[in-house]
Every structure is written in C-alpha cells, then in structure tokens.
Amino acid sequence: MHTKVLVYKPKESYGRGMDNKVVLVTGAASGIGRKIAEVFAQNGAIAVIADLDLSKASATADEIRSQGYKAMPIAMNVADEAQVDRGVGQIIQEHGAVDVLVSCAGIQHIAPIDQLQLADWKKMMTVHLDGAFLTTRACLRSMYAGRRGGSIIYIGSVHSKEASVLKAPYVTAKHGLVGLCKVVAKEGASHNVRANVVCPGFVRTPLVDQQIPEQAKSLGISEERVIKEIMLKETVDGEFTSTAEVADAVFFLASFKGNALTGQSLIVSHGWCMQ
C-alpha cells in the first residue's frame, strides 16, 4: 500500500508582484537601511533611498542604478515634519504612490540612566518615534487615497523585545515601535494596509561599531568582553546577524500575500531572544 505525501506548492514565490513597486526606505545611506533598499531594487521596485545627508543618499541610489537596478535619492530628516510630508510629496509627484514604507532612521546614545540628559533622551525619542510616525502617516495618507493598499515594516530591535543596561531611550523607542505598528496593523486593515516590525540582533553596522568602545569605557572592560559577553553572548553560534538576513526578512514581510502577517514582530537574531 503507497501513502500519497502531499506536497504543498506555492503558487508563486513571494518576490513576484514587487515589480516597479516603489518602496520608500528612510535611513538607507547606509548599514541595514541601505541593504533594503539594494535587496528591494534587485527585485524589480523602485528603491527610494531617504536619508539626512542627500549627498549619500545621491551616491548610494547611483551605485544601485549603475547595476541596472531602479532608484531615486531624497533628502529626508525624519524627525521634520514639513520635510517628511515634502519627501513623500516628490515620490508621488514622480512615481504615484508609495506602496511600501521601510523605517529604518535610527540613531544610539549610551548612558545610564542616572547619567543620562533629557536633550539626549528626547533626541533619541524625536528621530525613532516621531519619525516613524511622520513617515507612518504620509505613506498612510497616499496609501489609503490611492486604494492600492500597502506594507509598513518599522525596524525594531531585539531591544523591542528585551532591555540591556546603558539603553534607556533606545529600548524605550523599540518597545514603542511595537505598539505603532499594532495600531496601524488594525487601523489600516480596512485599507489593505499591513504592518510588521523585523527586531534585529546585533548588527555590524557603523552604529554598533561606535557602541562598542563606548560600552567598554562605561563598563571597566574590554572591547572584545564586549563582543563576546554581552552583545552576541546569548546567539547560539556567536554571530552578529547580517544586514542581508535582516534585509530578506523585510522582504518577505513586505511581499507577503494576503493579512496573516500583520501587527507582527519578526525576531532576526540568531537565536538571541525566542519568543
């Protein structure tokens, strides 16, 4: 007697329908925003690529251009709200929607809480949670006129998630990013609108490179403790994770077809924190 196995078949991959999809990444000069916005221009979207310094936002959307791959520059500070609704204007102006918002700004401030400054606190504060509400809803506002629908992926943290010591106001936004994304995960499903939050571990980033001295000093020990005991001490192997894993998990949340994946946190750490 044979046993008929079922296998089941996707019937298409989720890279498909991302054609010519204009997908908005702040942040993306560099680090993760910039791998986003390369792994979304090499599956056929149009890669803004939004950042503070437009010189860098200029070089980075030419090298991915030069590849034959579709990009466009704007500055954008993300915490202004006249240069956000500005930004978004010059993508619809130019292309006619934005159909997928990847907020990736972000800034780090290492300090104890005792120690910590309120002009420091707020900064932190002002560039992760008013700029992700500032991008939030412009793209909202075009998405929701445009009944085209869309996707929201806010970049959280494994701090979304967890606390560390040092990292008051950045544990705090991330935490925060959570509850935005739920918000508008139910506000926007009538609206064909999905949002989802990917909470990176470690990244080899520049940012995280400027923490691990800084982390050092403010703890007695070496650079390399650092590494080794408290950033990548609780991975199963080790590794920081790289911009590439996080870039694909953006990726396929944001091609996700249909509503089973929305108001969710997509934890990429190498298993730093499960839940």
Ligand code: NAD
The other form holds:
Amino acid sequence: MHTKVLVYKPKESYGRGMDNKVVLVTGAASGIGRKIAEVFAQNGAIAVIADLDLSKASATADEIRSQGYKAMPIAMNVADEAQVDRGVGQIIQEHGAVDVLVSCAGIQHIAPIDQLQLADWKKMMTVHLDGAFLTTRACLRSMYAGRRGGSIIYIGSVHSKEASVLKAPYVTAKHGLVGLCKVVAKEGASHNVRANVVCPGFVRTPLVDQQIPEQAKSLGISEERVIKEIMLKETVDGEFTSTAEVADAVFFLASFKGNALTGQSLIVSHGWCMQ
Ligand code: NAD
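What's the form predicted together with the named molecule like, now that we've got the form predicted on its own?
Everything in the complex follows now, all chains and molecules, and the chain you saw is the first one.
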C-alpha cells in the first residue's frame, strides 16, 4: 500500500529576500516611517522616502545612502491625488515598479468631541484615509500589472482596536484602515497582492512628544502622569514600543511568503492590547 506524501512547496512568487525590491514608505522622513525605510534598505531594498517636504525626505535618503544602502527621496502629500499619482509614476519610471507600500504618514489631533472642529476632523480623515486609499490605488495598479504582486502594510495603531479619550478622529481613522486592508486583501489575492496592518502602541516620536503636554493640559494632570497612567499603564513592562520593534514587524509581514498572512492586524504594543 502506498502512503501519499504531501510535500510543502513554498510559493516562489514573493520570497523573503528584499534585494532590489522597491519599497515606498510614506511619512518616511521622521519617526516610525524613517526606521522602517532604514530596515528595508539594510535588507537590500530600494527605500523610497516619501514625505511632505522634499528637503527632509532628501536628508533621510542621503543618510541611508551614506551607509551604503539604496534610497530615493520623493515629495508626496499622501492626501493629494495628483501628487500621489505623479510620485508613484516617478518611482515606476526610475525603478520599474513598487513591490511594497508601507502607508505610514500620519498626524494627531487632541480634543474632546464636543469641542472638535469639523475642519480638524476632516483633516485627520484626509491624511489617514484618503492618503491610504490614494497610495494603495496607485501602487496596486503597478502590482497588478503582469501579476507582479506585492505587499501593502498599513501603519494602524492600538487605536485601530481600542479607544482613548480626546482622540475621536484618530481612533476612527485607524479603525478605518483595518477595513481598507481587509478589502485590499480580498481584491488583491488573485493578483498576488497581500495586505496587513501593523498596530503599534505608544512610540516615542515627535508625534507622541507633541501629545504629552497637550494631553496633560486637557486632562489637568502632569506630563509624567500622562506617560505613566495613560500611555504605558496597560503595557506588561511600562515600556514604550520602539521604532525598531515596529519596523521589524513590518518587515516580517512584507517578506512573508504566500497568502497565509493577509488581511491581518499585528499589534506591537508591549502587551497593552491583547486581541
Ligand atoms: P512622526 O510625526 O514622527 O512622523 C510622521 C511623518 O508623516 C512626518 O515626517 C510627517 O511630515 C509625515 N506626514 C504627515 N502628513 C503627511 C502627508 N499628508 N503626506 C505625507 N507625509 C505626511 O510620527 P510617527 O509617530 O512616526 O507616526 C507615523 C505613523 O505611525 C502615523 O500613522 C501614526 O499614526 C502611527 N502611529 C504612531 C504611534 C506613536 O506612538 N508614535 C503609535 C501608533 C501608530
């Protein structure tokens, strides 16, 4: 009697290697995006540093290149349809494709809902949701061409899963990214495209440094109490999440083979959120 042996053949279509893969990171001139770009470049990718200000994007790209890695700066307001389409077109012209999109550009606005201005609400939606949609659409067109495939990672947040006071538009937008990711995962599968969300806890970047005094003022408590009793209270070790920890998670998801990991959210928060 013959026993049927099942042999696992990994899909070759999207391998672990990032050599010369073109990786577009939005919001890459600062904080988490910058670290993500560095990690991809250190692993052989061409890191495209997209940010609002070309001089800041260029400074980041120059620094990465000075360490012997590949990087290209680009000015891109992710909420501007023409700039996004032009920027992605420029990348394709120079490097032939976009293999990985890391949608990271983001801002914060702190206010209680009863005092929140519609303009501030709209700005948050525009940067986070229009930005994710426009960059996704432009990159998918390249990824779908010839079934080249690719990977899209959205930088969500623990606030893609949980709520906090004073952050209604941020929490709403970050939850929205999870929905977008799931649709991209479904539509993209037949084109060899995967999509996932990385959800960091608090990371000490300019975005968070700005929030600490704002929250202290709104809640009438000291900055130390904001850090200890609000930001890090629920973590298992009282530690901030680091940019490197977030970048490693993004790299893992982007380089994972096959469709087992698509439409997922990976929470990287020192145990603040366990779902
Ligand atoms: P950061 O302020 O250090 O960097 C954000 C970058 O995005 C800046 O370089 C900024 O110029 C850029 N940017 C803003 N609006 C843009 C636009 N319209 N087009 C292009 N670029 C734009 O902030 P960060 O902490 O590194 O945040 C990066 C992402 O990580 C954001 O989406 C944020 O919501 C998310 N996040 C941050 C934390 C945290 O604790 N820092 C936690 C969870 C999620």
